[in-house]
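Next up: a single chain in C-alpha coordinates, the form predicted alone.
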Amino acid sequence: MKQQVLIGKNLSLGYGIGNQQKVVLSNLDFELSSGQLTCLLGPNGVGKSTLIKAIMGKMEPFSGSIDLFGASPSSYHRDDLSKKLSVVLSEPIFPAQMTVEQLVALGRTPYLSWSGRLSEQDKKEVSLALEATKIDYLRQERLGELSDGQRQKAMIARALAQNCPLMVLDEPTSHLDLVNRYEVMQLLQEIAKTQNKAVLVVTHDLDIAIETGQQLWILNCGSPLIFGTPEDLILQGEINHLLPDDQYFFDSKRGKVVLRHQISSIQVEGPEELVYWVKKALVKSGKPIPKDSIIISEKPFRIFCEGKEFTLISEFIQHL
(Lines of atoms letter the chains of each structure in order from A and count residues from 1; the text may use other names and numbers.)
(Lines give C-alpha, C1' and ligand atoms only; values in the text may rest on other atoms or scores of the structure.)
Protein backbone atom coordinates (compact mmCIF):
# COMPACT_ATOMS: atom_id res chain seq x y z
CA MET A 1 0.00 0.00 0.00
CA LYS A 2 1.40 3.37 -1.02
CA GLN A 3 1.99 6.00 1.64
CA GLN A 4 2.90 9.66 1.39
CA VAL A 5 6.41 9.90 2.78
CA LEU A 6 7.43 13.47 1.96
CA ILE A 7 5.28 16.52 1.18
CA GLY A 8 6.43 19.99 0.16
CA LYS A 9 3.99 22.92 0.12
CA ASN A 10 4.65 26.38 -1.28
CA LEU A 11 8.32 25.93 -0.50
CA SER A 12 10.84 28.76 -0.81
CA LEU A 13 14.53 27.94 -0.30
CA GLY A 14 17.82 29.78 -0.50
CA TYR A 15 20.69 31.27 1.46
CA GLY A 16 21.20 34.20 3.76
CA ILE A 17 23.76 36.77 2.59
CA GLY A 18 24.22 39.27 5.40
CA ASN A 19 20.78 40.60 6.20
CA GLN A 20 19.40 39.62 2.81
CA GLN A 21 17.87 36.44 1.50
CA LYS A 22 18.95 34.95 -1.81
CA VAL A 23 16.02 32.88 -3.00
CA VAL A 24 17.09 29.90 -5.12
CA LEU A 25 13.79 28.01 -5.34
CA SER A 26 10.26 29.26 -4.77
CA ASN A 27 6.65 28.06 -4.93
CA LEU A 28 7.60 24.39 -4.87
CA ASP A 29 4.92 21.77 -4.30
CA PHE A 30 5.68 18.06 -4.37
CA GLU A 31 4.88 14.65 -2.92
CA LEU A 32 6.95 11.49 -2.60
CA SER A 33 5.13 8.20 -2.16
CA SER A 34 6.37 4.82 -1.04
CA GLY A 35 6.92 2.18 -3.70
CA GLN A 36 8.12 4.69 -6.29
CA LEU A 37 11.43 5.66 -7.86
CA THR A 38 11.41 9.42 -8.51
CA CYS A 39 14.11 11.14 -10.57
CA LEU A 40 14.96 14.81 -10.00
CA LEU A 41 16.34 16.50 -13.13
CA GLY A 42 17.40 20.01 -14.02
CA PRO A 43 20.35 22.03 -15.36
CA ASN A 44 23.40 22.75 -13.23
CA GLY A 45 22.88 25.57 -10.76
CA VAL A 46 19.09 25.36 -10.79
CA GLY A 47 18.89 24.38 -7.10
CA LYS A 48 18.73 20.58 -6.99
CA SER A 49 21.37 20.43 -4.24
CA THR A 50 19.54 23.14 -2.30
CA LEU A 51 16.33 21.10 -2.37
CA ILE A 52 18.17 17.96 -1.26
CA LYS A 53 19.75 19.83 1.66
CA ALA A 54 16.32 20.97 2.78
CA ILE A 55 14.96 17.41 2.54
CA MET A 56 17.94 16.23 4.61
CA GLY A 57 17.09 18.79 7.28
CA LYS A 58 20.25 20.83 6.73
CA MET A 59 18.39 23.95 5.60
CA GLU A 60 15.30 25.76 6.88
CA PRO A 61 12.82 27.03 4.28
CA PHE A 62 12.29 30.78 3.94
CA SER A 63 8.59 29.97 3.65
CA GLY A 64 6.34 27.01 3.11
CA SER A 65 6.94 23.59 4.63
CA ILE A 66 8.51 20.17 4.17
CA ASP A 67 6.71 17.36 5.95
CA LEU A 68 8.52 14.06 6.56
CA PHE A 69 6.11 11.75 8.36
CA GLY A 70 4.36 14.62 10.08
CA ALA A 71 7.33 16.79 11.00
CA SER A 72 9.95 19.01 9.40
CA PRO A 73 13.19 17.10 8.67
CA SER A 74 15.17 19.75 10.58
CA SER A 75 13.06 19.14 13.71
CA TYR A 76 14.16 15.51 14.10
CA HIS A 77 16.98 14.50 16.40
CA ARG A 78 19.86 13.20 14.28
CA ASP A 79 19.37 9.57 15.37
CA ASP A 80 15.62 9.73 14.69
CA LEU A 81 16.13 11.30 11.26
CA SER A 82 18.65 8.55 10.44
CA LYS A 83 15.83 6.04 10.87
CA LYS A 84 13.58 7.95 8.46
CA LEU A 85 16.03 8.98 5.75
CA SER A 86 19.15 7.41 4.25
CA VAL A 87 21.43 9.24 1.83
CA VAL A 88 23.97 8.17 -0.80
CA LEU A 89 26.18 11.10 -1.78
CA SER A 90 27.93 11.45 -5.14
CA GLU A 91 31.46 11.59 -3.72
CA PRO A 92 31.61 9.37 -0.62
CA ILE A 93 35.00 8.85 1.02
CA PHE A 94 35.76 5.54 2.72
CA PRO A 95 39.05 3.78 3.48
CA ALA A 96 40.18 1.56 0.64
CA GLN A 97 40.95 -1.23 3.11
CA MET A 98 37.38 -1.34 4.49
CA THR A 99 35.46 -4.44 3.40
CA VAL A 100 32.06 -4.31 1.74
CA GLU A 101 30.50 -5.95 4.79
CA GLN A 102 32.04 -3.34 7.10
CA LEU A 103 30.72 -0.53 4.90
CA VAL A 104 27.20 -1.96 4.78
CA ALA A 105 27.28 -2.48 8.55
CA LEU A 106 27.71 1.29 8.98
CA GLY A 107 24.09 1.57 7.90
CA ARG A 108 23.11 0.01 11.24
CA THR A 109 24.78 2.79 13.27
CA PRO A 110 21.49 4.51 14.27
CA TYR A 111 20.29 1.26 15.84
CA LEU A 112 23.40 0.29 17.83
CA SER A 113 23.51 0.26 21.61
CA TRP A 114 26.21 2.05 23.63
CA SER A 115 28.56 -0.94 23.06
CA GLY A 116 28.60 -0.36 19.31
CA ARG A 117 28.29 -4.09 18.62
CA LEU A 118 26.03 -5.50 15.94
CA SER A 119 23.11 -7.51 17.26
CA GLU A 120 21.84 -10.60 15.48
CA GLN A 121 19.10 -8.43 13.97
CA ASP A 122 21.72 -5.93 12.72
CA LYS A 123 23.70 -8.75 11.11
CA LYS A 124 20.52 -10.02 9.48
CA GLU A 125 19.76 -6.57 8.05
CA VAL A 126 23.31 -6.35 6.65
CA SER A 127 22.92 -9.75 4.96
CA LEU A 128 19.50 -8.82 3.55
CA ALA A 129 20.93 -5.58 2.10
CA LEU A 130 23.82 -7.47 0.48
CA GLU A 131 21.40 -9.99 -1.01
CA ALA A 132 18.97 -7.31 -2.23
CA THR A 133 21.77 -5.49 -4.07
CA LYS A 134 23.15 -8.81 -5.39
CA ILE A 135 26.65 -8.25 -3.98
CA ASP A 136 26.72 -10.87 -1.23
CA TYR A 137 29.61 -12.51 -3.08
CA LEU A 138 31.66 -9.34 -2.49
CA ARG A 139 31.09 -9.38 1.27
CA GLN A 140 34.80 -9.72 2.19
CA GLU A 141 36.22 -7.72 -0.73
CA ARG A 142 37.94 -4.42 0.06
CA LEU A 143 36.49 -1.20 -1.33
CA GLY A 144 39.76 -0.30 -3.03
CA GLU A 145 39.57 -3.49 -5.10
CA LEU A 146 36.05 -2.95 -6.45
CA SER A 147 34.92 -1.54 -9.76
CA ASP A 148 32.98 1.74 -9.73
CA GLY A 149 29.72 -0.13 -10.30
CA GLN A 150 30.37 -2.58 -7.47
CA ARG A 151 31.34 0.24 -5.10
CA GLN A 152 28.15 2.12 -5.91
CA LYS A 153 26.05 -0.97 -5.22
CA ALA A 154 27.86 -1.33 -1.88
CA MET A 155 26.92 2.27 -1.05
CA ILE A 156 23.30 1.51 -1.90
CA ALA A 157 23.46 -1.61 0.28
CA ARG A 158 24.70 0.54 3.19
CA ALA A 159 21.73 2.87 2.75
CA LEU A 160 19.41 -0.13 2.47
CA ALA A 161 20.75 -1.64 5.71
CA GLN A 162 19.76 1.62 7.40
CA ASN A 163 16.19 0.44 6.78
CA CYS A 164 14.60 3.86 6.16
CA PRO A 165 11.33 4.50 4.32
CA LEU A 166 13.02 7.25 2.25
CA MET A 167 16.27 6.89 0.29
CA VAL A 168 17.89 9.91 -1.38
CA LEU A 169 20.72 9.40 -3.87
CA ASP A 170 22.79 12.17 -5.45
CA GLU A 171 24.01 11.26 -8.96
CA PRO A 172 24.47 7.53 -8.19
CA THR A 173 25.37 6.74 -11.83
CA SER A 174 27.65 9.68 -12.63
CA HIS A 175 30.92 7.70 -12.87
CA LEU A 176 29.51 4.50 -14.33
CA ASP A 177 29.49 3.02 -17.81
CA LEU A 178 26.24 2.49 -19.71
CA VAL A 179 25.55 -1.06 -18.50
CA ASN A 180 26.27 -0.24 -14.86
CA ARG A 181 24.11 2.91 -15.04
CA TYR A 182 21.14 0.84 -16.11
CA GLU A 183 21.91 -1.88 -13.56
CA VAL A 184 22.07 0.59 -10.67
CA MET A 185 18.86 2.39 -11.66
CA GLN A 186 16.99 -0.87 -12.23
CA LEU A 187 18.22 -2.01 -8.82
CA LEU A 188 16.80 1.15 -7.24
CA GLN A 189 13.51 0.65 -9.07
CA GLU A 190 13.35 -2.91 -7.76
CA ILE A 191 14.10 -1.76 -4.20
CA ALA A 192 11.34 0.85 -4.37
CA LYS A 193 8.80 -1.71 -5.57
CA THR A 194 9.70 -4.79 -3.51
CA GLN A 195 10.52 -2.98 -0.26
CA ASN A 196 7.88 -0.25 -0.63
CA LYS A 197 10.39 2.57 -0.20
CA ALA A 198 10.29 6.08 -1.59
CA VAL A 199 13.49 6.49 -3.62
CA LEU A 200 14.55 9.94 -4.84
CA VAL A 201 17.45 10.07 -7.32
CA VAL A 202 19.15 13.27 -8.48
CA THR A 203 20.41 12.66 -12.00
CA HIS A 204 21.35 14.30 -15.30
CA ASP A 205 20.73 11.09 -17.23
CA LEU A 206 17.41 11.76 -18.94
CA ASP A 207 17.35 8.53 -20.97
CA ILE A 208 17.72 6.30 -17.91
CA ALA A 209 15.37 8.46 -15.82
CA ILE A 210 12.65 7.98 -18.45
CA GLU A 211 13.37 4.26 -18.66
CA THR A 212 13.35 3.51 -14.91
CA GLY A 213 11.60 6.35 -13.04
CA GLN A 214 7.94 6.06 -12.09
CA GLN A 215 7.90 9.83 -11.55
CA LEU A 216 10.05 12.73 -12.73
CA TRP A 217 10.60 16.04 -10.99
CA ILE A 218 11.85 18.76 -13.35
CA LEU A 219 13.43 21.93 -11.98
CA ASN A 220 14.11 24.94 -14.16
CA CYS A 221 15.10 28.51 -13.33
CA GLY A 222 12.12 30.70 -12.48
CA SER A 223 9.56 27.92 -12.94
CA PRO A 224 7.53 25.84 -10.48
CA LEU A 225 8.52 22.23 -10.00
CA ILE A 226 7.07 20.12 -12.83
CA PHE A 227 6.20 16.55 -11.88
CA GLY A 228 4.44 13.56 -13.34
CA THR A 229 5.08 10.20 -14.95
CA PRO A 230 7.74 10.30 -17.68
CA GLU A 231 5.18 9.26 -20.28
CA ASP A 232 2.73 12.03 -19.39
CA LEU A 233 5.47 14.67 -19.35
CA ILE A 234 6.68 13.54 -22.77
CA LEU A 235 3.23 13.54 -24.36
CA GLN A 236 2.41 16.94 -22.82
CA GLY A 237 5.69 18.42 -24.06
CA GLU A 238 6.71 19.30 -20.49
CA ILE A 239 9.95 17.36 -20.87
CA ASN A 240 11.22 20.19 -23.09
CA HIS A 241 11.55 22.38 -19.99
CA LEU A 242 14.86 20.56 -19.57
CA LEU A 243 15.91 21.94 -22.97
CA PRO A 244 15.52 25.73 -22.84
CA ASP A 245 17.79 26.16 -25.88
CA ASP A 246 15.68 26.19 -29.07
CA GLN A 247 18.45 24.24 -30.76
CA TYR A 248 17.20 20.99 -29.17
CA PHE A 249 13.87 19.28 -28.63
CA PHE A 250 12.64 15.96 -27.27
CA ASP A 251 11.46 13.68 -30.06
CA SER A 252 8.53 11.79 -28.51
CA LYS A 253 8.56 9.16 -31.27
CA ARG A 254 12.23 8.34 -30.72
CA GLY A 255 12.29 8.98 -27.00
CA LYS A 256 15.46 11.05 -27.41
CA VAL A 257 16.79 14.59 -27.40
CA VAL A 258 17.57 15.65 -30.98
CA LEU A 259 18.79 18.73 -32.84
CA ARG A 260 16.12 20.83 -34.52
CA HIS A 261 18.63 21.35 -37.31
CA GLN A 262 16.61 21.43 -40.54
CA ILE A 263 16.13 17.67 -40.38
CA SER A 264 12.50 17.99 -41.45
CA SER A 265 13.45 19.99 -44.57
CA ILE A 266 15.70 17.25 -45.97
CA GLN A 267 13.86 15.31 -48.66
CA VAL A 268 14.51 11.58 -48.39
CA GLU A 269 12.20 8.81 -49.61
CA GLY A 270 12.08 5.32 -48.14
CA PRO A 271 11.19 3.36 -44.98
CA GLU A 272 10.72 5.70 -41.99
CA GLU A 273 13.43 4.12 -39.80
CA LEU A 274 16.09 4.28 -42.54
CA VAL A 275 15.10 7.80 -43.57
CA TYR A 276 15.60 8.99 -39.97
CA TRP A 277 19.17 7.68 -39.71
CA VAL A 278 20.22 8.93 -43.14
CA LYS A 279 18.89 12.41 -42.29
CA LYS A 280 20.69 12.32 -38.94
CA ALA A 281 23.98 11.44 -40.62
CA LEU A 282 23.50 14.24 -43.16
CA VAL A 283 22.91 16.83 -40.44
CA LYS A 284 25.95 15.70 -38.43
CA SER A 285 28.19 15.71 -41.49
CA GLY A 286 27.66 19.43 -42.09
CA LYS A 287 27.90 18.84 -45.84
CA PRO A 288 25.57 20.50 -48.37
CA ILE A 289 22.32 18.63 -48.90
CA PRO A 290 22.15 17.14 -52.43
CA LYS A 291 19.74 18.86 -54.80
CA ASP A 292 18.85 15.52 -56.37
CA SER A 293 16.34 13.29 -54.61
CA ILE A 294 17.61 10.73 -52.11
CA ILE A 295 15.89 7.36 -52.28
CA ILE A 296 16.46 4.46 -49.88
CA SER A 297 15.61 0.79 -50.30
CA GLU A 298 15.51 -1.61 -47.36
CA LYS A 299 16.25 -5.13 -48.60
CA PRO A 300 19.01 -4.93 -49.52
CA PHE A 301 19.85 -1.53 -47.96
CA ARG A 302 20.79 0.93 -50.69
CA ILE A 303 20.95 4.71 -51.06
CA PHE A 304 20.33 6.10 -54.54
CA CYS A 305 21.35 9.68 -55.30
CA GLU A 306 22.88 11.62 -58.20
CA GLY A 307 22.85 8.50 -60.39
CA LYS A 308 24.95 6.53 -57.91
CA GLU A 309 24.26 3.65 -55.54
CA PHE A 310 25.66 3.31 -52.00
CA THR A 311 25.59 0.34 -49.62
CA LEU A 312 26.63 2.28 -46.51
CA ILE A 313 25.62 5.66 -45.12
CA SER A 314 29.30 6.45 -44.59
CA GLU A 315 29.99 5.89 -48.31
CA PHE A 316 27.16 8.25 -49.21
CA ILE A 317 28.40 10.97 -46.83
CA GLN A 318 31.96 10.63 -48.13
CA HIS A 319 30.70 11.07 -51.68
CA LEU A 320 28.99 14.40 -50.96
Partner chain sequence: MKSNRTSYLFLACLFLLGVLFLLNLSLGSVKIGFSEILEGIFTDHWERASYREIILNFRLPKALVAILVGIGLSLSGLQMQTFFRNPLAGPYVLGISSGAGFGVAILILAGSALGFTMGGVSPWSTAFAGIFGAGSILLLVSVVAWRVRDSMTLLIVGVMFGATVSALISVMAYFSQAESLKLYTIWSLGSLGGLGWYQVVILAVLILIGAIPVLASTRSFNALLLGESYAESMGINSLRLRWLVIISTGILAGGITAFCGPIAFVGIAVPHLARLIWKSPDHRVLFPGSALVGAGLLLLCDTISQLPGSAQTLPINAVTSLVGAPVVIGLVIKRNFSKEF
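Show the form predicted in complex with its partner chain, please, the one above being the form predicted alone.
Only one chain is given; partner chains and other molecules are left out.
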Protein backbone atom coordinates (compact mmCIF):
# COMPACT_ATOMS: atom_id res chain seq x y z
CA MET A 1 0.00 0.00 0.00
CA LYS A 2 2.12 2.77 -1.36
CA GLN A 3 0.91 6.20 -0.41
CA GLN A 4 2.18 9.50 -1.69
CA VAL A 5 3.50 11.44 1.25
CA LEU A 6 5.25 14.40 -0.29
CA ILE A 7 4.73 15.95 -3.71
CA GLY A 8 6.70 18.85 -5.15
CA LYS A 9 5.37 20.62 -8.23
CA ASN A 10 7.30 23.14 -10.28
CA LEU A 11 9.07 24.24 -7.13
CA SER A 12 11.44 27.22 -7.00
CA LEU A 13 13.42 27.92 -3.86
CA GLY A 14 15.93 30.51 -2.80
CA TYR A 15 16.74 33.37 -0.47
CA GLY A 16 15.62 36.95 -0.50
CA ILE A 17 18.55 39.33 -0.10
CA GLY A 18 17.11 42.80 0.27
CA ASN A 19 14.73 43.24 -2.64
CA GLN A 20 16.53 40.71 -4.76
CA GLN A 21 15.57 37.09 -4.94
CA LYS A 22 18.43 34.66 -5.25
CA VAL A 23 17.00 31.51 -6.77
CA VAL A 24 18.89 28.41 -5.69
CA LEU A 25 16.64 25.71 -7.08
CA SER A 26 14.03 25.99 -9.79
CA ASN A 27 11.46 23.83 -11.54
CA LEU A 28 11.70 20.89 -9.19
CA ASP A 29 9.20 18.09 -9.49
CA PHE A 30 9.33 15.16 -7.14
CA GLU A 31 7.29 12.74 -5.13
CA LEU A 32 7.99 10.65 -2.07
CA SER A 33 6.08 7.48 -1.29
CA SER A 34 5.60 5.58 1.92
CA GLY A 35 7.52 2.33 2.37
CA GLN A 36 10.44 3.62 0.31
CA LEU A 37 13.95 4.74 1.07
CA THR A 38 14.81 7.67 -1.18
CA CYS A 39 18.34 9.02 -1.47
CA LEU A 40 18.98 12.63 -2.43
CA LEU A 41 22.32 13.03 -4.20
CA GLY A 42 24.06 16.05 -5.59
CA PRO A 43 27.28 18.04 -5.40
CA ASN A 44 28.05 20.38 -2.50
CA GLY A 45 26.30 23.71 -2.72
CA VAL A 46 23.65 22.59 -5.19
CA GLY A 47 20.86 23.34 -2.72
CA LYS A 48 20.15 20.06 -0.97
CA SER A 49 19.96 21.78 2.40
CA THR A 50 17.65 24.43 0.94
CA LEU A 51 15.31 21.74 -0.30
CA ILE A 52 15.39 20.04 3.11
CA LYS A 53 14.60 23.37 4.78
CA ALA A 54 11.61 23.85 2.52
CA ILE A 55 10.39 20.33 3.26
CA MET A 56 10.77 21.07 6.99
CA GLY A 57 8.54 24.11 6.50
CA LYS A 58 11.24 26.60 7.41
CA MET A 59 11.04 28.49 4.14
CA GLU A 60 8.38 29.49 1.65
CA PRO A 61 8.82 28.55 -2.02
CA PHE A 62 9.12 31.44 -4.52
CA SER A 63 6.77 29.56 -6.81
CA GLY A 64 5.32 26.11 -7.19
CA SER A 65 4.17 23.98 -4.29
CA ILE A 66 5.21 21.39 -1.75
CA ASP A 67 2.41 19.17 -0.59
CA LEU A 68 2.82 17.14 2.62
CA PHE A 69 -0.34 15.12 3.20
CA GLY A 70 -2.42 17.69 1.39
CA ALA A 71 -0.95 20.91 2.76
CA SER A 72 2.23 22.94 2.52
CA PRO A 73 4.68 22.14 5.37
CA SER A 74 5.00 25.83 6.28
CA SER A 75 1.23 26.10 6.71
CA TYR A 76 1.17 23.46 9.44
CA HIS A 77 1.06 24.44 13.08
CA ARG A 78 4.37 23.41 14.67
CA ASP A 79 2.62 20.82 16.86
CA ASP A 80 0.99 19.14 13.87
CA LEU A 81 4.12 19.24 11.72
CA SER A 82 6.14 17.59 14.48
CA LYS A 83 3.79 14.60 14.24
CA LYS A 84 4.16 14.34 10.45
CA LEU A 85 7.88 14.88 9.95
CA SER A 86 10.88 13.86 12.08
CA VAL A 87 14.48 14.70 11.28
CA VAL A 88 18.06 13.63 11.89
CA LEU A 89 20.21 16.69 11.30
CA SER A 90 23.84 16.79 10.20
CA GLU A 91 25.06 18.85 13.17
CA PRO A 92 26.51 16.44 15.74
CA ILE A 93 24.88 17.86 18.90
CA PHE A 94 24.47 15.55 21.83
CA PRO A 95 24.65 15.95 25.61
CA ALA A 96 27.28 13.44 26.73
CA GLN A 97 25.58 12.58 29.99
CA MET A 98 22.26 11.62 28.42
CA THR A 99 21.47 7.93 28.16
CA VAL A 100 20.29 6.38 24.91
CA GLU A 101 16.90 5.77 26.47
CA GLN A 102 16.57 9.43 27.49
CA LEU A 103 17.56 10.55 24.00
CA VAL A 104 15.01 8.30 22.34
CA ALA A 105 12.37 9.44 24.86
CA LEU A 106 12.95 13.03 23.69
CA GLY A 107 11.44 11.91 20.41
CA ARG A 108 8.12 11.67 22.27
CA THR A 109 8.24 15.42 23.04
CA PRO A 110 5.36 16.36 20.69
CA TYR A 111 3.06 14.01 22.56
CA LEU A 112 3.93 15.08 26.10
CA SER A 113 2.42 17.60 28.49
CA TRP A 114 4.42 20.53 29.95
CA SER A 115 6.18 18.38 32.55
CA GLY A 116 7.67 16.00 29.99
CA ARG A 117 6.37 12.97 31.89
CA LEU A 118 6.19 9.77 29.80
CA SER A 119 3.00 7.72 29.74
CA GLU A 120 2.99 3.91 29.43
CA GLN A 121 2.22 4.34 25.72
CA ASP A 122 5.23 6.65 25.33
CA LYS A 123 7.49 4.13 27.06
CA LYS A 124 6.23 1.43 24.72
CA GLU A 125 7.00 3.58 21.68
CA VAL A 126 10.52 4.19 23.02
CA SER A 127 11.07 0.44 23.42
CA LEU A 128 9.77 -0.23 19.92
CA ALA A 129 12.12 2.38 18.45
CA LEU A 130 15.07 0.86 20.32
CA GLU A 131 14.17 -2.60 19.03
CA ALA A 132 13.65 -1.44 15.46
CA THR A 133 17.12 0.13 15.42
CA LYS A 134 18.62 -2.89 17.19
CA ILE A 135 20.18 -0.85 19.98
CA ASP A 136 18.12 -2.19 22.86
CA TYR A 137 21.34 -3.39 24.48
CA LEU A 138 22.60 0.23 24.63
CA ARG A 139 19.52 1.49 26.50
CA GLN A 140 21.36 2.65 29.65
CA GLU A 141 24.62 3.69 27.96
CA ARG A 142 25.55 7.36 27.95
CA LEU A 143 25.87 9.13 24.60
CA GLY A 144 29.42 10.27 25.37
CA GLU A 145 30.54 6.66 25.62
CA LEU A 146 29.11 5.44 22.31
CA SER A 147 30.86 5.06 18.97
CA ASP A 148 29.77 7.36 16.14
CA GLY A 149 27.83 4.55 14.49
CA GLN A 150 25.95 3.64 17.66
CA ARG A 151 25.17 7.29 18.33
CA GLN A 152 23.80 7.77 14.84
CA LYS A 153 21.55 4.75 15.33
CA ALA A 154 20.36 6.30 18.59
CA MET A 155 19.54 9.53 16.74
CA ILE A 156 17.57 7.49 14.21
CA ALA A 157 15.75 5.75 17.06
CA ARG A 158 14.83 9.17 18.46
CA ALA A 159 13.40 10.23 15.11
CA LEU A 160 11.55 6.92 14.94
CA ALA A 161 10.01 7.38 18.38
CA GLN A 162 8.54 10.64 17.12
CA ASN A 163 6.28 8.34 15.13
CA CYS A 164 6.02 10.36 11.93
CA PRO A 165 5.12 9.00 8.49
CA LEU A 166 8.00 11.00 6.95
CA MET A 167 11.62 10.91 8.15
CA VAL A 168 14.26 13.22 6.69
CA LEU A 169 17.93 12.54 7.40
CA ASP A 170 20.65 15.03 6.45
CA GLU A 171 23.89 13.17 5.74
CA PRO A 172 23.44 10.58 8.48
CA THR A 173 26.46 8.57 7.34
CA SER A 174 29.00 11.33 6.81
CA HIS A 175 31.07 10.66 9.97
CA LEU A 176 30.88 6.89 9.76
CA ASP A 177 33.22 4.16 8.56
CA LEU A 178 32.35 1.94 5.63
CA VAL A 179 30.69 -0.88 7.57
CA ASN A 180 28.61 1.51 9.66
CA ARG A 181 27.54 3.38 6.52
CA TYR A 182 26.10 0.20 5.09
CA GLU A 183 24.54 -0.78 8.42
CA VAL A 184 22.83 2.57 8.92
CA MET A 185 21.48 2.69 5.38
CA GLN A 186 20.37 -0.93 5.59
CA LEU A 187 18.60 -0.08 8.82
CA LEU A 188 16.81 2.86 7.21
CA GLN A 189 15.71 0.67 4.33
CA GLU A 190 14.28 -1.88 6.76
CA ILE A 191 12.47 0.83 8.70
CA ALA A 192 10.96 2.22 5.51
CA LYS A 193 9.74 -1.23 4.49
CA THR A 194 8.54 -2.71 7.76
CA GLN A 195 7.00 0.45 9.19
CA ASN A 196 5.73 1.75 5.85
CA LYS A 197 7.47 5.11 6.31
CA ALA A 198 8.74 7.49 3.67
CA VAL A 199 12.45 8.00 4.37
CA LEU A 200 14.47 10.69 2.61
CA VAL A 201 18.24 10.55 3.07
CA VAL A 202 20.68 13.18 1.89
CA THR A 203 23.95 11.41 1.15
CA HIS A 204 27.14 11.59 -0.87
CA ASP A 205 27.62 7.83 -0.98
CA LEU A 206 26.61 6.92 -4.51
CA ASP A 207 27.58 3.26 -4.07
CA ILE A 208 25.53 2.79 -0.93
CA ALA A 209 22.63 4.83 -2.29
CA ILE A 210 22.45 2.53 -5.32
CA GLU A 211 22.75 -0.51 -3.09
CA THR A 212 20.04 0.44 -0.58
CA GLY A 213 17.81 3.14 -2.07
CA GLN A 214 14.56 2.29 -3.81
CA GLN A 215 14.45 5.73 -5.34
CA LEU A 216 17.15 8.27 -6.16
CA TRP A 217 16.76 12.02 -6.46
CA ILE A 218 19.62 13.59 -8.34
CA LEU A 219 20.07 17.34 -8.05
CA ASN A 220 22.39 19.17 -10.36
CA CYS A 221 23.25 22.78 -10.95
CA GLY A 222 20.88 24.35 -13.41
CA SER A 223 19.03 21.20 -14.39
CA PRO A 224 15.74 19.82 -13.08
CA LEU A 225 15.66 17.17 -10.40
CA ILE A 226 16.00 13.69 -11.87
CA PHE A 227 14.25 10.90 -10.05
CA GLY A 228 13.73 7.21 -10.55
CA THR A 229 14.85 3.82 -9.33
CA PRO A 230 18.66 3.61 -9.26
CA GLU A 231 18.70 0.76 -11.74
CA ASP A 232 16.71 2.72 -14.32
CA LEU A 233 18.90 5.75 -13.86
CA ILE A 234 22.02 3.65 -14.40
CA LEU A 235 20.75 2.00 -17.55
CA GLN A 236 19.56 5.34 -18.96
CA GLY A 237 22.95 6.86 -18.16
CA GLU A 238 21.24 9.56 -16.07
CA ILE A 239 23.52 8.82 -13.16
CA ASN A 240 26.36 10.46 -15.10
CA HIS A 241 24.68 13.80 -14.39
CA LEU A 242 26.19 13.50 -10.93
CA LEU A 243 29.63 13.57 -12.54
CA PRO A 244 29.84 16.92 -14.28
CA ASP A 245 33.44 16.35 -15.29
CA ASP A 246 33.95 14.43 -18.53
CA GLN A 247 36.90 12.62 -16.98
CA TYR A 248 34.68 10.35 -14.89
CA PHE A 249 31.84 8.09 -15.85
CA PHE A 250 29.64 5.52 -14.17
CA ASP A 251 30.68 2.03 -15.23
CA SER A 252 27.35 0.22 -15.29
CA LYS A 253 29.04 -3.17 -15.49
CA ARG A 254 30.95 -2.65 -12.26
CA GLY A 255 28.41 -0.38 -10.61
CA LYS A 256 30.92 2.30 -9.72
CA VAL A 257 32.48 5.54 -10.82
CA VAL A 258 35.71 5.22 -12.85
CA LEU A 259 38.16 7.50 -14.62
CA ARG A 260 37.40 7.71 -18.29
CA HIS A 261 41.14 8.19 -19.01
CA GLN A 262 42.71 6.19 -21.78
CA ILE A 263 41.98 3.09 -19.73
CA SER A 264 40.78 1.24 -22.80
CA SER A 265 43.66 2.32 -25.00
CA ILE A 266 46.23 0.44 -22.93
CA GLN A 267 47.07 -2.97 -24.34
CA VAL A 268 46.92 -5.57 -21.57
CA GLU A 269 46.18 -9.24 -22.10
CA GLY A 270 45.03 -11.74 -19.53
CA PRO A 271 42.03 -12.60 -17.31
CA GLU A 272 39.54 -9.72 -17.23
CA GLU A 273 39.55 -9.17 -13.49
CA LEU A 274 43.35 -8.91 -13.30
CA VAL A 275 43.58 -6.71 -16.40
CA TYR A 276 41.18 -4.24 -14.77
CA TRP A 277 43.26 -3.73 -11.64
CA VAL A 278 46.58 -3.56 -13.47
CA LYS A 279 45.18 -0.92 -15.82
CA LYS A 280 43.81 1.00 -12.84
CA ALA A 281 47.18 1.01 -11.11
CA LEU A 282 48.89 2.10 -14.34
CA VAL A 283 46.54 5.04 -14.87
CA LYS A 284 46.82 6.13 -11.25
CA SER A 285 50.64 6.01 -11.26
CA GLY A 286 50.83 8.54 -14.08
CA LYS A 287 53.91 6.74 -15.48
CA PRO A 288 54.41 6.47 -19.25
CA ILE A 289 52.58 3.51 -20.67
CA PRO A 290 55.03 0.89 -22.03
CA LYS A 291 55.05 0.45 -25.78
CA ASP A 292 55.61 -3.24 -25.38
CA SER A 293 52.49 -5.34 -24.75
CA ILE A 294 51.67 -6.38 -21.21
CA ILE A 295 50.69 -9.96 -20.50
CA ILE A 296 49.25 -11.16 -17.21
CA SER A 297 49.00 -14.71 -15.99
CA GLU A 298 46.87 -16.06 -13.17
CA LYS A 299 47.96 -18.68 -10.62
CA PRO A 300 50.68 -17.81 -10.06
CA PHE A 301 50.08 -14.08 -10.62
CA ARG A 302 52.76 -12.72 -12.95
CA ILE A 303 53.11 -9.64 -15.11
CA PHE A 304 55.29 -9.98 -18.23
CA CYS A 305 56.49 -6.84 -19.92
CA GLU A 306 59.61 -5.74 -21.80
CA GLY A 307 61.14 -9.19 -21.28
CA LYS A 308 60.84 -8.97 -17.49
CA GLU A 309 58.65 -10.79 -14.97
CA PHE A 310 56.92 -9.20 -11.93
CA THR A 311 55.07 -10.82 -9.02
CA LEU A 312 53.47 -7.66 -7.67
CA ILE A 313 51.79 -4.73 -9.38
CA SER A 314 53.88 -2.35 -7.27
CA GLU A 315 57.14 -3.87 -8.62
CA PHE A 316 55.88 -3.46 -12.16
CA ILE A 317 54.92 0.17 -11.62
CA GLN A 318 58.28 0.90 -10.00
CA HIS A 319 60.11 -0.55 -12.97
CA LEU A 320 58.36 1.75 -15.43
